[in-house]
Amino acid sequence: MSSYDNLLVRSQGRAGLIQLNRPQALNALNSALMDELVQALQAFDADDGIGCIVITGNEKAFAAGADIRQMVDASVVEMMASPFISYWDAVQKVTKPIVAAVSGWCLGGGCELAMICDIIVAAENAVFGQPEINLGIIPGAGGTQRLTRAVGKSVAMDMILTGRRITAQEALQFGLVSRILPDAAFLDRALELANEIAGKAPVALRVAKEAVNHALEMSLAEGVLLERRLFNLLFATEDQKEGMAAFVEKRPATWKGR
């Protein structure tokens, strides 16, 4: 496996693990890790040894934020021009699961490195929140569109307006994570659950993960037609003639994500 300068990259059984490693900055995301993060996720997508991906930090931060070092002194057409941001569009391009794995603190762009992953887990530690307007600037990375269609718009534009952190229990209650674990067990538990949705069937999980995301940007009408169509679509496969036949014959499938 490639070794990194900011990420801590492993596998356990079918999941795959890239925890986030600058903690002398919080996880403060810049371009080395961003592009490292890039790499690692491609290379889990490519490898059939892997289903599901999870995306972590450490106890104190999933990540604090962008590096602000590397913005302060920029300009317009500097900003306009940096790729920087492209690292989040570039994560959203993975077509296997991912999982974000949030512990401490998960502001600015690690929240929204966070939201672009296919499901928030949360520690009782996790903080949340987009404090961009207290730098004069707002989310740059999806942050306003995302959060907004996470929570709502009034709790959206109460954090994104004031810097309004909220808590594991808030997140939880307003959509934004989908369950908090204990903090004493909270990896294992995070890879638990990438290995539960590994398991599945390979073909199946890509095709639903896209179907969801696509689901946040179609009419309903449009959604339930491109439903239909990957629904379909997955009686071409091998594994929908296993999955069924397992059932029928009350024993477990064996998938060959085909």
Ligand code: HXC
Given for the second form:
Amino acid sequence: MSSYDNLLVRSQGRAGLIQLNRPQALNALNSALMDELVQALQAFDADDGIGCIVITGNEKAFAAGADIRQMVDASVVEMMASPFISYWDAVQKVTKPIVAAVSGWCLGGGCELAMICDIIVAAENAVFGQPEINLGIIPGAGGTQRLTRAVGKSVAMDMILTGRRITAQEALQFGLVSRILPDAAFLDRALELANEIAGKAPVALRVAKEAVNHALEMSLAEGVLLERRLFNLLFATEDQKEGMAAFVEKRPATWKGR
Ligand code: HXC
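Requested next: the structure of the form predicted together with this ligand (the form predicted alone having been shown above).
What follows is the entire complex, opening with the chain shown before.
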């Protein structure tokens, strides 16, 4: 496995695990960490042995936001010229499914990172928030847009205008996370989920991710048209023939990823 200064990276089965590792700063996201994160994601994305990626932190923090110390003296021109926020855009370009496994603080740019992932699962102790208003700024890596799409306008406004933090239970209730996993077995359960996903047909996974993500970008009619095209396209794959034959023959399918 490659070694990084700010990440711990390993695989388990067909799941690739990336653990943010700046515990002294509650995993505050600085350029060095984000640069490594994008490298690690791209490496797993290119690895045929990996079907799904998990990003996690530690028990205390997924990430307490972008690194405030790195931004405190920045001018508007420096912020405009900085590639920093484009690291979040690079995460969005990963084609394999990404699970954000969130325990502890998940704030600001950390919450925005989790929302770019495809599924967010939360430990019981997870706390989500967009507290930028308390720093005299607003979310800058998609938070005003993705949080609103995830939880609706009223809850998003409440969180963004007041800096209100929400618990894992509230996040589940509002639709920001898909599951709460028990603290004790948290990472094991998240990796089980990732391996369950990674055991599905690889091309269908990529296409499903693309279709669902476009639901947030397109009108219903355009989205349904895209889905129809992608659905039809999958009939050109060996995996579609295998999946349907396996069902008819009452046996497990063996995916080839083509
Ligand atoms: C830099 C941070 C940090 C951050 C915590 N630390 N969050 N450093 N940037 N975002 C550091 C603290 O300075 C401290 O370092 C150490 O981590 C432990 O933090 P404490 O504050 O002592 O811990 P605690 O009292 O438990 O409070 C936890 C906390 C608090 C509630 C999460 O740290 C906090 O409010 N952090 C900032 C959260 C935030 O505002 N996030 C949004 C950032 S702006 P020392 O060296 O003192 O021990 C943002 C914009 C994104 O994300 C824009 C797009 C990229």
